[in-house]
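Below, in structure tokens: the form predicted on its own, a single chain.
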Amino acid sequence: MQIILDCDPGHDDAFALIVASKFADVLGVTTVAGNAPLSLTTKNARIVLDLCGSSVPLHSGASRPLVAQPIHAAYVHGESGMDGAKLPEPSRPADGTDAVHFIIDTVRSNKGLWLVPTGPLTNIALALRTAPDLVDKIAGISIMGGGRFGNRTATAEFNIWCDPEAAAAVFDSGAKIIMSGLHLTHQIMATPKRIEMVRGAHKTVGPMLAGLLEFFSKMYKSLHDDFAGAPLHDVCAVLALTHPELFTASEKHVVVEIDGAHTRGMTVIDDRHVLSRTKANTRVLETIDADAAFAIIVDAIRACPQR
């Protein structure tokens, strides 16, 4: 399965990159500002690609949302975007700085690939706006974002809330969409036992990744009253394609609220049973077999080259 992974690393993006490198045919990685500023998300993406031995093209993209002011998540991910471990310096900078046209050109040359955005949807919206023909050329878009409740606000998940105008454009694009929302991703937590599984999975990379998860989990537990660890949000968008048997799902119509004073960034999921409900535009993932999913993550870590 061919994919472009659009990300904003970010601790959980790191695991999405590692799993994708093992189980998908990654044609390229693009970065967007989100969890951290663009310079850091791009640096972090290169570091993770180095860790898993990947030489796929890396292109940086949007440094800010379409309309809103940029806001980052150092309160969860630390100032570097991936605090918690002594990571190697990146082997080289990005291969380019025009993620949007990289996405367009790659899709046009590889009909039937999937776009897998795990950060704000700015790059994806810009690509679809610039080249509307992409909707008919891609297999679909597997998104980590949204959900039946929020985290940045009571109703809005961070990725969608960061750039709701971009998210609205993507959900309204007519593309096939799979959504890994918070109601799903909170089912796969980096518990202490699972962190030790990561630590033992690889002689050098395992301890680094365990350190990232320890920091990530510490931050999450400090901000919530009932979390056993940090959710591994972003890897779900990859696993939805590489291991769909892990999930249950429902077909729903989803729109993104952009104007509400209390609901800006909300993914409004039409759960009504009325016959007049709007036709579904999104495959909403509902449950995940978390133990099986984590075993797959550990398997991907084992495949990283020895350093």
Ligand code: BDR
Given for the second form:
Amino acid sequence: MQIILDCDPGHDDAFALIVASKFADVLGVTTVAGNAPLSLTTKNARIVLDLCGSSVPLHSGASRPLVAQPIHAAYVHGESGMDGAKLPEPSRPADGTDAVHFIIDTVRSNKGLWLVPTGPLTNIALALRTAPDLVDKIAGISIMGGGRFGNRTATAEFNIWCDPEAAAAVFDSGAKIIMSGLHLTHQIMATPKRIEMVRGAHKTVGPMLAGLLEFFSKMYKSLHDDFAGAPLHDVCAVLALTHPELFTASEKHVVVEIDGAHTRGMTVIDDRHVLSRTKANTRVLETIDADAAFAIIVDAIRACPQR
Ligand code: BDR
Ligand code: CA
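How about the form predicted together with this ligand, since we already have the form predicted on its own?
Once more the chain from above appears, this time first in line as the rest of the complex follows.
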């Protein structure tokens, strides 16, 4: 399974990178501004690739959304985008700053790969706009974003809310889409027991990752009245491809609201049963076997090289 992971690390993006490094053929990683400014999400991606022992190409991309003002998420990820652990400095800088053309070139020379965005969809929308032929060359796009409820607002999930115009273009592109929305990702929480599994999975990387999850969970718990820990949102978009047996899903038509006074950034899922409903464009993931998924995450951490 060949993929390009487009991310904004981000605690949960880090776990997506680790799982992808073990279970997918990662042709490259691209970064986007989202949880933190682009310079930080790029640095964080570089650090996590080092932890995985991965030398895949890393290219930074969009430093702001297409139309919306750039807003970051220090309120859940801290100022660095990955607060909570003493992490090593990255061993090398990014390989380039033109993620969009890296995506275009890589897709054109590797037909049938999956794009896996786990941040705002700016880079992906720009790539599809610049090179519309990509839609027919990729296998599809496995997105962490949206859902049947929001987190940044009552109706909008953070990644979609950050850049609704980009998200609207991606859902409307004609590409096959798999959506890991909040109604799914909230089923896989970093509970205290699971954080200890992470800590014990690797002598050096385990404690760092456990520190990240402790911080992430502390933030989530402080912002909600009923959370057992932070959801590992982004890892779902990778597992959807590498371990599809973990999920149940339904085929739906999904559009992104860009105008609504209360609903800007909402993924509108057509759950109607009427025969006249619009043809499905998205596989909406509904449930995940969280314990089995977590065991796979722990396996991926074990595969990190000893440092
Ligand atoms: C998404 O927003 C970010 O905070 C996470 O990394 C995830 O991609 C969840 O809404
Ligand atoms: Ca993310």
